[in-house]
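This document starts with one chain, in the form predicted on its own, laid out as structure tokens.
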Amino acid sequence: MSENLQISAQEKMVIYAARQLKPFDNKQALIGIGLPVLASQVAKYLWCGGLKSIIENGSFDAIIAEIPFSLFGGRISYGCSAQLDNGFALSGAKRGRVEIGFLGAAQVDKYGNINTTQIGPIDNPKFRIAGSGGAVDIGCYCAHTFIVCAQSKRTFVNQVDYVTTPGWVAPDNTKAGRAWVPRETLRLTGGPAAIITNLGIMKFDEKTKEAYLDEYYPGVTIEQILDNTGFDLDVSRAREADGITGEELTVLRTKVDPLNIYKTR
């Protein structure tokens, strides 16, 4: 990255998330509303022109000329290849047609469990959040689920307050005691592939299924990441990520979100 290139932490998160889609040109991806929309559009402009973005409202092969304010904004449907029934669109992951999912999170733990439902214990919550939407369908069945969220100890916790979307080890709600079990025990396919934050990228160990630090961004230290993580994090495999290019930043600012709808800068 050029020394004179000024880039915000939010913009880093979007662009590094977009890079995760490079291997998936001509594939179908279920995209959650918010920063994942920006990331998918950056990827389509730069590397994955054939990527088929499916928004939770049912817009298939969405061509997002204007960034939407909400999940059911008319901007999402305009120009898409088809406007599907919401349930049919989300079922694509279960049917094996959709390989990639992109989700946000209010909390995430070391196994990739996501909470977007409430903060605090279930019988005495501090406050409610937006809820699931399509996050359960996406996280349960997509072969590769990418999680995008800003990093802090409030967000990256040892155990989420509520499992909206199961990760690699999750509670078994079918039995008394709700023991935590591998997702395969729950007959779930796929799983979390990576967590992309404003500081770095975490992936999951094949044996332990726990998150580890894969990359940290230029200008960020490993100590910063550890200070903003609420669980033990393996950093032994971490390396510095390649810097953001001027082309990537220009595409995000001038083509994907020129009005800065999502306040990334």
Given for the second form:
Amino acid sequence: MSENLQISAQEKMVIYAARQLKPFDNKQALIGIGLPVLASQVAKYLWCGGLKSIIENGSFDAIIAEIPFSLFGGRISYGCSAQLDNGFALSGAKRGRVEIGFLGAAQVDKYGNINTTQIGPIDNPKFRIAGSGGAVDIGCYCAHTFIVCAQSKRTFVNQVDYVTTPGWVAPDNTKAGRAWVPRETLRLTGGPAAIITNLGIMKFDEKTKEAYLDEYYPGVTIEQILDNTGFDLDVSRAREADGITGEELTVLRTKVDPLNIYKTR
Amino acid sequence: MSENLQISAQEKMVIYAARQLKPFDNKQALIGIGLPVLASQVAKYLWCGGLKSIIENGSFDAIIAEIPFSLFGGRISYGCSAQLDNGFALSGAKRGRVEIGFLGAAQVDKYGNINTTQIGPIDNPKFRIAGSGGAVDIGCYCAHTFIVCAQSKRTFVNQVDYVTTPGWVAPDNTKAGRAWVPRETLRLTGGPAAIITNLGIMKFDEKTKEAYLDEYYPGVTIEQILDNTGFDLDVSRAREADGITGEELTVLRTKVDPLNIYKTR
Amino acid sequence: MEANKMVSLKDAVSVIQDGDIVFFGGIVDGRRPVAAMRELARQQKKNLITLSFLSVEDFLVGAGCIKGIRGCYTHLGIFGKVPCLHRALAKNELVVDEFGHIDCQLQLMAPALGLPYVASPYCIGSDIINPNYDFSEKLRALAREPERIGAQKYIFTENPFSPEHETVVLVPALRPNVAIIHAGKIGHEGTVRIEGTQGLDIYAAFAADRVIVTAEEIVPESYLRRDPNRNNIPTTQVDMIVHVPWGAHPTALPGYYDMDMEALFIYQKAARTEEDFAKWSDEWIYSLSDNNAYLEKIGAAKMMQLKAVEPYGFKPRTSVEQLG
Amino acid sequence: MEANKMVSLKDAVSVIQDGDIVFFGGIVDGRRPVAAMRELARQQKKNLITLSFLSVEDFLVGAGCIKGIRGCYTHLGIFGKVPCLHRALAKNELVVDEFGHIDCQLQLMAPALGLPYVASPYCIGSDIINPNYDFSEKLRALAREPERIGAQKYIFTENPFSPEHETVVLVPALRPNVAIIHAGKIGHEGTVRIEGTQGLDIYAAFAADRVIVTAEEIVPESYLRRDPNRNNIPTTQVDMIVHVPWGAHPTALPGYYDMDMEALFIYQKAARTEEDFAKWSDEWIYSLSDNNAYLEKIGAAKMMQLKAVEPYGFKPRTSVEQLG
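Moving on from the form predicted on its own, kindly provide the form predicted together with its partner chain as a structure.
Below, the chain from earlier opens the complete complex, with every other chain and molecule after it.
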């Protein structure tokens, strides 16, 4: 049925991101603003009502009765289990109870390193973006970090200009030389699980730790994905993703974001 | 008028301790259980209504409507400004806002070192007392620590068996040898201001940092005090304390502890 | 779907293993999980290491359950000594590893926030940091998972940020295996609301591997979630919920009941000899099969006598007209 | 007797000195002390260093007040870039010293608890700890009291408790000169109750030398003291109280009003050019002599449109029947 539906690129990102949460009912997830909030709410409606959303402002087990534009206003705290402080929330991944993180990216590379800080050479940056927020604290230790961003050669780069949040191979700044080393060497736990874009889903090879194309959405070609990727992408394992169902779309459009405040459609 | 009143030793300790707070209206004081609570309440009634009582359980600006037997029950929290955690309260001296501390002692020496931990040689203790509780955190950094305890040769010793809470000259355990050094060398701030007992008030010499007899209570002789002191006590500056007034006694007996729950009379 | 966390006290306590590091909530004579402590005695857990304060849990020393404590206070408040502890010390059957009070909080705050250790300025000038009194190795020998306890209690170093390089004391993180906390209200999914002294409970709830909450009342989540700012521990940190009315007796539970001074005096007197302690244990622990039996033992009249009055959260000794 | 802490916004802000480290409460677009920020612009404070987040205070960069920030985020949430900051960076007139989010809390938690520094496992593998991006010296050059800022942003060391000696990152304590916090309710003696996100405000209130609280409502102390567990900052940490209704506008104040998205969009657009920013500043800051003038400028109708609805604490977009 899904082929007949008009589905926007943003809606695809939300719903395919939501599907990643299927195996994680009753688990705890650190959820960022924007598409991650929508994705987690879709997942809760459809598959994992026991998923616990934790927000970096210290809202634990947030219910999110109305989709917020801000992580720090009344819509986040309302109805949550306890409103504590940022540190208790963000340290969840390091402590171990929080297994899932959802992050955005201005740049992402083949190892899943994320840059949201600045563009340009590391020793001569051209302009600033926004900074880490809580991304680094989440991405350093979450068992499964999901990266959600639109795919283009500008965002999918061979090596990010600045590592805000470390991926599978990251710079060791604790020693001179900024050597790139496997994240285990840095004693970071977990790591990037997938990059969910408007075109498909990239995962990371167990051995090489490099991104490969896992799924491309119906109507998207592998060529289209390669044209929007700035690094060598292994597409040998790629398969077409299951189409978005009417149920998924209905939940997003009528339950999660009925007013379309995020203009996903 | 005071000479005609029957005043118990315990009442004297409470009221003379309360008088120490006179200069500290609007200041913040960490108050322990027992006589210190009574003393601080007497001082608030009579002289310093703006004194802020902070309790080691995290009760800030406690009102103490009814004298408690415990620092951790409802009588402490009721009506206080905010019930936070122990660390915020006990760190007040180090941060600097809390200038006054009130401590008890099982042993105290001429430098105002307090032992509430164990009796017997440091390398071969005979028996345990109770431990520090919050005393060490208060005594290390409070600008003015007041020690309240009954005076005897058993408690007023030349050198305490174990330093729970450091006085003016204290052991440096961060280096081998446990050398006794001035507290400034250890970068501790403030220090013991006075020892208030059932017999009189000891203060500390500016230069030698040793206790001297500042005041003896009416009806107490200097000899009596020396007989109850296990270290050399300079009595050359001693003067008789002003007698307890009817007003002080009335406040203690009718306002602060009308039921005499601490059996001070 | 939401997992059901409600279990019996027996089942909850059964997860504790010999040699575990157990955090008991509350402080000294306020809001202690005493019903859970009694169940620990009944289940005869061994080689437990507890933290911070040792007061009413003295009977667990007498029962042979607690063999080590890292804490700042071992006393029964105004009621005096903890007799079983002193007897055990005399027989060299207990390790008391002395700590400062703030450091007790820091050793739990560190793992609660994922930090390996904390630099503390506290206890300098005290014998608490006397290396001869570092009993970490003895505690490790008791622990089922010794690596949870730092090989040293304290390590001294210099503050590298300060031009004066002053000495600081490093306090290692200590993750309890289990935290047991008693509260007034808990939501059916695990939201905890504490009245009065919160103690170190929140840090312990975030630091421990497993968290058991015993509570006076299990209430609808929605009721507590009307004011999330008022709640102290979120569902995400609570693993087991046990309904135990009067579960803190004979200690005080602000908002619910005063401490039972008579019961505490009786304990403190009885525990002074092994014989009387054995009788007390039979009477108050082993002969009582469950919490209902314990409630009957306290007696309804005593319960009404101790019951807290609004808005005080305690039972006034004088008339409320006088108290104001 | 109780000292009176109530002062005018002008008098409160006047204690801030050029080169001070100023903590602003709230996060990004929630519960920010924006009225106090406007007063800072009117008083033309110089060389201020701020912490943690830079969002609506962008106009203080444009006004030449803020010259440094140590924080983890400089953006206006969904509204996009902070234009004055980016202009100042291009002209090399601003220092942004990058930090992790938890580390932002730790640098305030440390002084709040009297600790010299904290050992953090966060930011390893990130360029946040890249020594080439340590701008401590630049911040110190701005500060009136440079010694408040560690000579290094981060120092790397080994965990001495761990047999593996893993690398840890030491984060120095940073004591702000002043913390400015906006809250819903404050008691007349200074007890603060925060609704919703508490952010780092409690740590800052304990860490800063002076604490200014602006509030929607000044209420009787006795009212807030009915539930001390619900209060966030005690009287003992509050030095000045200022009554400023709508003092967080255009950011959200849970329980009181939603964020004014229109106003934030207008700002973000206007700030993109120096000319439009100057016009915006005249219209929204300099031409308005006090908070009453600002309230009139917002307008009563807009205020009613943003006003939060019970029990949500926000203004629902849909009908309450639908929201449930």
